[in-house]
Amino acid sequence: MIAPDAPILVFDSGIGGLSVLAKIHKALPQAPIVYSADYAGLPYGEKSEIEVATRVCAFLGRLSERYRPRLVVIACNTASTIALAHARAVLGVPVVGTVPAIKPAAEQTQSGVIGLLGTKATIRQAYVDRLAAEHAEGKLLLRHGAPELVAAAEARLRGETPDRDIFTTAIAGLANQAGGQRIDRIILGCTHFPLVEAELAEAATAAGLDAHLRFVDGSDGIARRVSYLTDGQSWPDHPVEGIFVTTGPVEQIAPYRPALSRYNLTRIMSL
């Protein structure tokens, strides 16, 4: 029997997973949440596969011992494409991963050309090759590593205004490839990226991309999966205070507190 106060553990290298948490909150407003950010290890996209897998599994193991979650969401594309199988092997609860939304993008495209923005680690993964082969046969998938968007999203959540050139450069990385001007779906292959979707849309318009261009991410699918896996379980009678756990100094989180409070993450602590 799962206790009503057993939380959903949402994990990311930083605050990008808030884009996923927003959809989980909408689907399950009374779910207790522990959100964990590995700020001491940010950015994951620049690390080796072994480093990411080892770090993620060790971190999730410690968090699971402390908070006894009913389910874990790895709200990070890089961590999921590298460490999802490892995490499922060592944790005793369901683990929901985040992978680039190639399938829905391939189903939606009219032009047959899809863009993928991700970290450098994500776009080079064989996992992405397999998703493309399985779901996007006959489509042109263009990839571009845009790690600078992670920092831009983090800045946005601190209340700062990111440099617009960051978004222009990211879109150009796709648009300037052969066939890039025909892109009508761009996959946001990092959970940080939906937090700056408006800026990316503005840059895409300025670059003259398809007027029917849409951005696609996997957050809706993750929320549906979490709802399915917790169907019939008990929850608290009313929303409870959420917990934000960081591997970095608690003082580092101060600029994010206003944004975190919008997600009911008001208890800030370190691991």
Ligand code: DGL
Contents of the next structure:
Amino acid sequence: MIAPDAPILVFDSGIGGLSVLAKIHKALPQAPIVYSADYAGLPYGEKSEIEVATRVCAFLGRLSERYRPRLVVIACNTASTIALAHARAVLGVPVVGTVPAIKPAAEQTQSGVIGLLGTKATIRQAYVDRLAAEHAEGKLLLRHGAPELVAAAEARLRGETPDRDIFTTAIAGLANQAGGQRIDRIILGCTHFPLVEAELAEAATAAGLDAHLRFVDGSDGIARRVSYLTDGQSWPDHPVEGIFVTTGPVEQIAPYRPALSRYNLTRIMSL
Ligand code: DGL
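Requested next: the structure of the form predicted in complex with the ligand (the form predicted on its own having been shown above).
Entire complex below, previous chain first.
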């Protein structure tokens, strides 16, 4: 029997997972949340596969012992495409991963050309090759690694205004590839990127991309999956204060506090 106060553990290298948490909140407003950010390891996108897999499993193991979650959401494409199978093998609870939304993008595209923005580590994964082969056969999938968007999303959540050139460069990384001008779907294959979608949309318009261009991410599908896996379980009677856990110093989180409180994450702790 799962206790009503057993949390859902949402995990990312930084604040990117908030784009996923927003959808979980909408679907399950009573769910107790522990959100964990591996700030001591950010950015994952610049690390090797073995480093990411080791960190993710060690970190999730420690968090699971401390918080006894009913379910874990790896709200990070880099961690999921590298270490989802490892995490599932070592944790005793269901683990939901976040992987680039190639399937919905391939179903929606009219032009047959899809862009994928992710971290450098994500776009080179065999997991992504498999998703493309299974769901996007006959479509052109253009990939671009845009690590600077991770830093831009972090800055935005601290209340800063990131330089517009960052978004122009990221969009150009797709648009300037052969066939890039015909892109009508861009997959935001890093959970940080939906947090700067408005800026990316502005840059896409300025680059002259299709007026019907849409951005696609996997967060709605993850919220549906979490609802399905927790169906019939009990929850607290009213929303409870969310916990934010960082592997870095707690003081580093001060500028993020206003943004975090909008996600009901008001108890800040270090691991
Ligand atoms: N938010 C992570 C993702 O979805 C990546 C950020 C990082 O490079 O650590 O891929």
